[in-house]
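Read the single chain below, which is given as structure tokens and is the form predicted alone.
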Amino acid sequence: VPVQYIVLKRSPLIPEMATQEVQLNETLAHLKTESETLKTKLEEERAKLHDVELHQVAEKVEALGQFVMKTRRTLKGHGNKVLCMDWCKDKRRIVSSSQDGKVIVWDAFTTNKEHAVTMPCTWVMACAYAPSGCAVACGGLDNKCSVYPLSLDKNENLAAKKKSVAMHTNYLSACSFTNSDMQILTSSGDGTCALWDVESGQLLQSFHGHAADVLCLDLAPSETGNTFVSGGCDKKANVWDMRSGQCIQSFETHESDINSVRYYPSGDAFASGSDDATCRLYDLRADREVAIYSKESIIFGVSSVDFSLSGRLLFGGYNDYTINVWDVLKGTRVSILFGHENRVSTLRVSPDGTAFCTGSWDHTLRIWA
């Protein structure tokens, strides 16, 4: 009986092969429509949570008074476009990187240069200060992320102690230490983000989900757990779980590349800046975009965004050489700052919230307060 059974079972296979291709195409089409239906359902569920606009909730909040912010320091020393900068936890030192391959550590208060390294590549698009203040990481067109320990001896050759930590298959767009000096998170033009062990250079976790270059990332404030957000050329902002490597939330409302993402101080929301000339605010608990910061008159892209310490202000560095300051709750622009003579490429608020620093294609960095 079993033999007969097998023969009987197998006979329908011959016509099947001829129709397999047709079925495959039908299945693909079917799956595509199914995924579209599910997407629509998800959007409908999201819309149900959309009960009120942020600016309506904020109507009763007191308006911000006039405040004067101006350039307090100008840091000169880069021979080309400044591409990235980061503050040290000591609220005083800054690391910056530029197109000519230079990475400089500054004392922002005295404007003195404390260390300088020339990278073997140009376009050093990413740099970060270690939490301890004892090392900096940087990389760019070399597809690598290198860590340089900083010593107290000003004359010491930093390049000799360089450690290559991360290797991507395309340029490094951003890097950030996690809450310790021992791990580093990177994003790259190869469409991935990755978590590395600094000591061994081992890949601990990789994050796949963007369909194009990843341009930026930001780590959630430490209290809120092991997540980070990334943005890229696929117009998407993805929130990732660092332990599982899974994308846990995705937002796609921008109309062009996302150049910058930054968590709200509480960790419950994040802002993004894009080439579509808007900044947007996404609420993670409501799982949707809750505000757009834009004006008819603003037509240039946003390269970099950051929040004030309280989260009430959002600073945006723009490609028309200006810095726009937005009231996060009311969605209005409260100030516009002039000073740079070329596009603003990077902007970070200092750890104590008393000042912020911008880097520009005019080769300088400015400290504003």
Given for the second form:
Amino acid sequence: VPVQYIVLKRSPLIPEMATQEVQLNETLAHLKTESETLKTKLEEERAKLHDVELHQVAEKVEALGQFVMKTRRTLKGHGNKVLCMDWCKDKRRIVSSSQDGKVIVWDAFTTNKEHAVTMPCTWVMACAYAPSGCAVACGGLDNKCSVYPLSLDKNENLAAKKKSVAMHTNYLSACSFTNSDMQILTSSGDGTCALWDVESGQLLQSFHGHAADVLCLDLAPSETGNTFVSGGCDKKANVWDMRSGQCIQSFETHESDINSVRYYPSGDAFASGSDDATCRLYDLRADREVAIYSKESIIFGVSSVDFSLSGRLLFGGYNDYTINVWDVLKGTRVSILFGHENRVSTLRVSPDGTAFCTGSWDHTLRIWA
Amino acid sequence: MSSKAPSANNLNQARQTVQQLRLEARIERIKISQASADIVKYCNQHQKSDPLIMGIPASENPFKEKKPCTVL
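What I would like now is the form predicted in complex with the partner chain, since the data block earlier showed the form predicted alone; can you produce it?
What follows is the whole complex; the chain from before opens it.
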């Protein structure tokens, strides 16, 4: 705000000897007023478009039938809480990471362990499979994201070929390769997200805007362009332009930490799961929340969410050890799944939508279909 | 240093917040009725090929086989 503006606004009774302090105070106050005005305007604009609810538009849609989903495989081998997992594009391999510092690659069809790496830190909170299937990325309390090429030779020590890619100033909460093995997107307890070149370890872009730890991220489906969504302890979900580093949209309706975000398959919306025990759906073109998935009886936080292939079902892994399955259109719960003996910490649907995998604090992973 | 004086940091943060809000206020939005209709349409178009909704026979789903095979 230019100094002249303040001079014009000043009452003639105030002495000409304006101090630096008075100028700064007036500038800050002016900015805060403008901030409040803009926030109110945003709310008004969003409210104008609130002509109907999603479940009302979906009234005529045929109701879903009964679901029979069971645990088809149990993957045992981690010595402590499973914190994260990801599917390989081949729809059968899975990488998982644990509080015990181990990262394991499994063949989910046979339950065989194909690779295992011991990280130099405990609490490996993030792991991801490379699109080629030839490498995995992981990190956690070491504040880094490292890439391990997967060797065909089972006897080879994977740790020897480890490549350190990302460096944050606090824990790594999530990581994801972009559409190639060459770039990785990370989120961190340091409040930022970042895009890295895997080969050189160079920081390509950083994303600032969250006011607290960023806990999760998800890349938009490749057809919809270069954006991603992140969720954090500031209760905000932010949508970012990967090229410019700009936050293009921000949503703040959750009442607690957002632990998981996932794009709807069309790329026009995304779902979130939070410690406030709700999942929510945000439409990007309407620029607002369009559905809440909650029940009075559900009081424990949601750790992870993912959509079925068509986007009609939303799976949520909860801290009360269950999985709740929601009808995305009608807003109702269609199924509740039991099996894990502790918190469900991570959940992903397989690339071809035939099954989904959950990881839990009970040290196991389960494949459901 | 006076405790009442706002730091340059506070000022920068306030400026950034205002700039961000100005950006967000400018974006074009559509009505929920239209946004919802598109979400419903997408589901309807893809539901018949959604294995977790339609269910696929055990013979075609490797996870539903009764005996997991072990690679020796």
